[in-house]
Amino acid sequence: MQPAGLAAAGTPRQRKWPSKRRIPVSQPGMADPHQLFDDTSSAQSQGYGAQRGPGSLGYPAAAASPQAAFLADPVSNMAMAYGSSLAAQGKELVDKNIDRFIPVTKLKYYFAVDTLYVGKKLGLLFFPYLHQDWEVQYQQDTPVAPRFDINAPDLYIPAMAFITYVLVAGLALGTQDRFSPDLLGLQASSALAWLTLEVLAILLGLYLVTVNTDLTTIDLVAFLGYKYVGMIGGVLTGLLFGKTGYHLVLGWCCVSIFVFMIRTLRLKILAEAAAEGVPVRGARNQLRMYLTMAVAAAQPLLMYWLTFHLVR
């Protein structure tokens, strides 16, 4: 044995420690039982790949958006140029085939008209008698505008017209005591019915008699639609006038109309006898005549036809 002065003086005296107990690392999917709820924290870091940067306070870094992960995928890229692509391709698609049906660039000419054109075709329709020259000036194979020449067709005038007439009618109706919504839109739609008809029925003729002719279907629309000039004329002055009045008015409009569709139509359908300045001749030119009057003669039938149960 050592004297214990010995070995106070002799050997350091050990530092006691707390004891450690090694904590056993728990297993994946193993939650400790004294926990109350899982620590996903961890999971959730693993699993969307966040990082600690640096002066972050432990918090992880923030991650890109979605929108600009998908722009920066060069199929998502790809996708996009296509796409628009397509959808060009489509429209396109969609113009070509609206233009042949529905020739929205060509109305654009039928609309050109200014104040004075309008003014001057309304005295054309009421006094055809003292017009001359009915030819349709053209510019480089091209049909003037209806605002620089006064015998080109427009669809300003017949489509006013008709809006008018409606109206009229309904004023009609209405100082009768039998207006009612149904009973205007029967007369509207009856009046679009005829047109309808018309059209259809002047279009099968050229097709039967073979007229090689520059007349469109918008022309004839035009030209079918100034009747509803005289018609707004003839149920206003039979408003005011009574029934005397409606016939004389309804009269002078009904001739006026005609001789203008025939001064009109006769170069469009007579196409070839006019330009070689020969009379009629020959089975297909009478053909052609007839049709042409026939056209003419429809419009007093039907300004009558439209307009005279207004005036009581």
The other form holds:
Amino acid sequence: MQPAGLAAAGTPRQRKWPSKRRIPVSQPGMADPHQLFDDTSSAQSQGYGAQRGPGSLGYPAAAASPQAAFLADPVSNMAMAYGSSLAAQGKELVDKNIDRFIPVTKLKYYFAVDTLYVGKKLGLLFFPYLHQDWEVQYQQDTPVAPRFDINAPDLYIPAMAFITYVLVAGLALGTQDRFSPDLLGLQASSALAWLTLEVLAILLGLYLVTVNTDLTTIDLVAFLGYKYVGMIGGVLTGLLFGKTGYHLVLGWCCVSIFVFMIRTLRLKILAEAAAEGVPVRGARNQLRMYLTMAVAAAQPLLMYWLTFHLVR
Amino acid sequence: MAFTLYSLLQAALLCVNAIAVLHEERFLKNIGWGTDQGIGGFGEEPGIKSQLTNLIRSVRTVMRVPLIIVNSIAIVLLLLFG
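Next up, the form predicted in complex with the partner chain, please; the one we just looked at was the form predicted on its own.
Full assembly next; the chain just shown is listed first.
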């Protein structure tokens, strides 16, 4: 959505590039303010412009004369062309290989959110008791984007909540005169370490109980990241209203997250039993139930453990 | 709150080392966690014990060589930087 908009917005502006950039090669700061990624050299901008084939028909012709004015001999022309093709190759290589280490396309699904979804999801995290239908809707075998289904997990809220938690922790430490900048890094590192440990423990538990589930690791990270929202609420209330406020709000958020996790994980882990809506007896289902309860019970414990030292 | 990512890495290395030193013949067979004891055919439910046994065997097989490398690096770094 956004790249198309940028390209469309960039096309009419590219025709303005020759008039703006003809002279100042030495002023890389003077660039079009609406472009997100600025090229800082005219040579590179010509190579970059040549990549955006359809939109830049008028550009190379108009830029030919200022380029010729700078680079008279053909050797440096060739070198410039070679350099720009090398840059293009490098960009291609990175784009091709980045998918091996970070699943970018999969991650994009988790960030396809909008304000309405975030608002509803936050409401659901604080008050999950009235929500009836917890199933994720599918669309031809792929889950629907979070924008369209409130039950789908997303990574936007956990990421934002994590960063906000680190900042609020810094704020809380500051009000108690215990702040120092490396403590922020320590808080972030500690919370990340606990998150990693949780994910590994749950993956081990899922492996041992041989659950056939479509719960991916990123899904798990998303679900485990939702507790930061409650933690932020608790610490902020603790800052405003003291320890009683902290305990009240944290207790409420703990129970909410417990219910939320149980209702969400029940559909993922206890698939057959949840489909009928009846608790089925049997060793396997019992183990799965224990696993779900353990995961859900770990959330309030961690919420308390990660915040109690911040509120005095 | 001294639980950092670095200490998590250290703990993980120590745990993997611990799994790697479990001796097949002298120890695992004696407590009934050997790899050729009661794996069971292609039945439906592997059960926790056979999953654990498989996990231990896979970790020992897969991590043998990487552990040598990582342990050497850790020894050198700890000797140099304490």
